[in-house]
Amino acid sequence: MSATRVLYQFPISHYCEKARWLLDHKGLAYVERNLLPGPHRLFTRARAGVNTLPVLRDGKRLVGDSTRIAYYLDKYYPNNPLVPDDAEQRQQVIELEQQFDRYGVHVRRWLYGQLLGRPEVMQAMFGPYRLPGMVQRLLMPVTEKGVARLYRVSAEPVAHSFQRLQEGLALIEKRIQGNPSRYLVGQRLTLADITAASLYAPLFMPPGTPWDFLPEARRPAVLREQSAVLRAQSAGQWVMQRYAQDRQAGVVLADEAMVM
């Protein structure tokens, strides 16, 4: 095991839940760094060529994206694969992961549409910084409005994600056919399960996530029934059923925060 393995990420990210996820599944031990919205980039750029999060250090080698991390995870780590051995299965998961990956951004757009203006969400944001009040006030309006603009948060898009995100819901249903304890790809968890249902997460808000911050009577109308509806299908249940049945929770070493 690396002794300075870390995952740099943003807490309430579902991509970055993807990459917990993929560690706890291989039981690898890590540390959390939490990276502030916008200069995360001073990090990201310099140290592995990307614009986002997750990154992951391990000794020397750092790994940007999440789907990356976890083809550099199978790589190094063989145990638990994330990625059957089977020709077959092997090309339906690497393709059903690549579906699911883009359709989380919508399901990220399609929830900042519903939630973005509400104090709650700013707070779950910078929550786990330990930021002074004041620092925290200053940067609040500031990332709301770079959140809008980076992810295109405005009536037409959010209109259109929501499609988009019903199309993932009804690629699970698809695959599943109507059972929620069936995985996608074969008979056991693999790299397409848990991008589908980490991505999918905050959309269910499954107890014990980042996301389960507001409770069902303070979220919007809009939200509360349109997730009762899609939590009703077996697509729903089956993100879920992923969270109680498979979701393990790893070996933290520690939760620290690094303001860039």
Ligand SMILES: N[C@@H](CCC(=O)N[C@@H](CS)C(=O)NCC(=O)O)C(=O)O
Second form
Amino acid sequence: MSATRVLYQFPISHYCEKARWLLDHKGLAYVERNLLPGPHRLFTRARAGVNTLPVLRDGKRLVGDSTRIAYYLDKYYPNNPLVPDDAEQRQQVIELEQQFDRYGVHVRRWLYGQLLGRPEVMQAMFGPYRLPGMVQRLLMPVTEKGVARLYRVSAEPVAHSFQRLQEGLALIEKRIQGNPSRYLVGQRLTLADITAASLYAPLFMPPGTPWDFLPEARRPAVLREQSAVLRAQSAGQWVMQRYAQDRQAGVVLADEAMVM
Ligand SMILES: N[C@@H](CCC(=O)N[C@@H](CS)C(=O)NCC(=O)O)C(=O)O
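Structure of the form predicted in complex with this ligand, given the form predicted on its own:
Every component of the complex follows; first up is the chain already shown.
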């Protein structure tokens, strides 16, 4: 199938979730295409000049990086703007998006620090590819090691990331002033909200997201305890509320298992 709009992604990546949400917010239909972690770089480097996913193909244009995808979408599809026109609000949204993009790295590292090594993680990562069992069994340990190396998942960086992700939650608290119904800037959903909510979602595992694969009872004790503490904060409630109220599922034309 050759679709005009394709989101190249990893199924459990929160930056890819951010890109899906951006497309869904714009009401744009697209095909999700899962690339294999590792070999994906052959494609992303050659076609979009980046190492990471998501990458959006829209007709002939290829856009790498979720932030660039956001600005691309606002430029070519101005309906349901992601960034407000008002100059002051615009500046706030731009700055918050950049800040939460950086916090996303710490959410990822801390969570991998708690979960990497659990078979469910690799199953969630590889399940959607529908690979033959033997290929999957070969790829899983290699990918697990690669993830640990690439994202620096070791004791000290993981502990540091916990501090950093809490800073991000404090920033949400400050913006919403304890009220989980409020948006980060102005009276409606913007790029700042989508960035913060999607990049923090793996911590709170809203139902129906790719991260609710591990039932509460099977989560490590530290994760259960920390999640309960974080969920009790208004920032945690805010993430859950954004998902419940603002995360409408979009029009995914097809879910293609894999290329490369
Ligand atoms: N700044 C990038 C970050 C994207 C990112 O970190 N993607 C990860 C998955 S969550 C990735 O592609 N990692 C694979 C790699 O670095 O090779 C964006 O916003 O799109």
